[in-house]
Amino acid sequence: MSVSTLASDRSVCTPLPVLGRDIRVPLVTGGEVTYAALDYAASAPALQRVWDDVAAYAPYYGSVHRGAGYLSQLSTELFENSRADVAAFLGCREGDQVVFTRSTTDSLNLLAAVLPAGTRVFVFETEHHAALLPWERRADVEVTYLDAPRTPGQAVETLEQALAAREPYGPALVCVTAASNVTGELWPVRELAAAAHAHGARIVVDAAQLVPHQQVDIEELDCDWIAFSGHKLYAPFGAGVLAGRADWLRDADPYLAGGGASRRVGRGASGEVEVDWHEGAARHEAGSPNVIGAYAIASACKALTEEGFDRLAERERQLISAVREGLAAVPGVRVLSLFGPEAPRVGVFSFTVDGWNSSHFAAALSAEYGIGVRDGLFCAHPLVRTLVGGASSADGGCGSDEGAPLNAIRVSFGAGTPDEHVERFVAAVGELVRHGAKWSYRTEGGRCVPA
């Protein structure tokens, strides 16, 4: 679908209301324009529904668990109901646990902390650092990094070969993304889960980039755990989720030691502290829970479900087609991809532009067109370097735009993105490539900024 026909097609839903949709920003060339927030893959704007729900609850905010007062009881009920709502949203199985964390990164670090000693972890080098790095912190865990696949089938084959070759045969965990934060491409999660289970391994899915775009069902995917962040799900209030099997979580020491995780604390005969830890989700939720963050995630889950993921996904497919066709028409633009240009994806594109430093290009989009994108390596350094085919810039600035691109530019969008923002982005890319920037730029603090 071309950009010119995008706005005329009203067969699908309109953008969901989000905060900041009417914000005006200044342009270096003069005047103002409505800000086009196209960095959803980093943090999506809050849904108006989520903000309204949180604002309505805020006057009733109280301590969670053990409080005898009315507001404490109300907040506790809200917190635990939010847990149940998230479990329903994810299609959790009987016996699964939903643990509230701070983010996807926190969720995966929590899982790394509870792995049985001697676990073998298998992770593709294409992962976000949140999924790539936590496992190395355990001296008693062995990590195998798998090369970047070039097809979904190759991903499954690579994993099967690695699992079949593992010695000795013991506990194993596969960590894989559901949708890449760099390319937006969908990974074959069901097939990878089947391969993992066939070889006696478990699998955790980094669903941070999938949950905002498509319905996710933990039972249908047949995965053991799912991790995601509220701030990518239109609920930027500092919470995340780890949901899935309870046994490793129950058998390990608490992720954090403190109040809330402990059921009883006393002194032994010889003076040592004796602790009886909770066995449920509270075991890994020490401290005062982020009830507002949990409630915000639950609110977002309800809002997206009520709107209908089929309708949301159909509209996003139209936006994806507009961006794909628009970028393909601009000379010198190369969209990064592992699985090929037509591979199924969510609304995330990373690309390079011949002769342009990525920081310079992103700065010009912002300063001259009021468009917010991201540039760099996107906390997925091995993947971006593999796709770009070179080292990253030393300073990320605009010292020289000659030669091959050093990093990449990423545009990302979702349920709150108006058609006009995508149209303006595609037009701006074409103008910058064909006519150059209207303003001069300099490097400041490692970033390219208007001079």
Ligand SMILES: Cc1ncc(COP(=O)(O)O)c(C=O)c1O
Contents of the next structure:
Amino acid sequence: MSVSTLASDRSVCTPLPVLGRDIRVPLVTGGEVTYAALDYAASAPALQRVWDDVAAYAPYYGSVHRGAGYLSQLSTELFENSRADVAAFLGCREGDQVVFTRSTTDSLNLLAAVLPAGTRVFVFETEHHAALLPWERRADVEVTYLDAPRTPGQAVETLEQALAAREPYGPALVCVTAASNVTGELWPVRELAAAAHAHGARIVVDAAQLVPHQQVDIEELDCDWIAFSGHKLYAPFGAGVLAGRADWLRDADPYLAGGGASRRVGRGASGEVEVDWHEGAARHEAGSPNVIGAYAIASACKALTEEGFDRLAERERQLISAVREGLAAVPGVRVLSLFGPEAPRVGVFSFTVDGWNSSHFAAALSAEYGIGVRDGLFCAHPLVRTLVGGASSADGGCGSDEGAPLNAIRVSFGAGTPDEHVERFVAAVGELVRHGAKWSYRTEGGRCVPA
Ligand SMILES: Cc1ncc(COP(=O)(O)O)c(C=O)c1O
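Now show the form predicted together with the named molecule, given that the preceding structure was the form predicted alone.
Everything in the complex follows now, all chains and molecules, and the chain you saw is the first one.
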């Protein structure tokens, strides 16, 4: 089905209203167009519904926890209800904990901080840096980096072998992405979880790129923890989530020391400070909680659930087909993939264009077509370098590209993306490749900008 027939298909929803949908931007070639936000994988626009919910609550905003006033109590209830809503959205099990953090990065760093001493961590080199880097900072943790697999089956095999080679061991953790922020491809999380558990290891799933696109159920995936960010889930108010098993969180020192995490603080017999820390989520939420961020996430969870992930995913599948077919029809465009062109994916594509520096290409999409994409290595340097390999980056059209790092262009979309944005993007890629840029560009601070 072509993207232009979407509107007539009744099983498919229309784009959800998001903020900024009518913003007009100038083109270097003259005139202006509606901005096509196609960088959802970095940060998605706020859902109108989330914004409205936050605006309705804002006058009632008050300090969370222990405030005596009415608004403080209301805000505390809203914060704890948001936690319960997120737990329900993720299908949390009895005893699971939902900790509000700042982001996925923060959630995974929190988990790294609470690992029992001697934990062995297994992580694929293909991960986003947020999932790749936190573990190594613990001197008492051993990290095994696994090579990029070329099929989902190979991912499971590679993990199986690595786990088997390390047995017997004490605590172990596998960290894996559910959907790649580079290729958009889905990883076999259920199978990886089964492999981890079969070897006595636990698994944390970086679901930053999956939660905005598909229903995620922690029990069905049988994973131990899930991490994600509000700003990728249409709730850009500075909060994230770590949800899952309570025991390692309860047994470790608080992530941050301070008020909120401590239940009682006193002085010991020889003058030292003695602290009795909370055991629940509050243990790792020291400081004043981000009630608006938490509420915004809960609101987004409800909005997506009420709209229905089936309908959202069906629409996204059709946008994905349009992009996949559109890019395949343009000579010299190479879509980056680990698992092959037909692999199941979310609405994230990275690609290179022969003879084009990616920064130049992305700059032209913005300046001449009003399309916002991203170029670079997407905080997943090892993966992008592996996938880009020897692709040419030099086009001589944007200052000197000699020695420029090989990188890629990423287009990503979601529940708020109108058909027209995807159609404009596919047409623009074809036009740029066939006819070249209409404007000239120069390099400034390592980036291409219109001259
Ligand atoms: C797969 C994945 N994991 C983790 C992150 C980090 O998210 P945040 O920057 O919100 O901490 C991102 C962000 O792009 C991501 O795509």
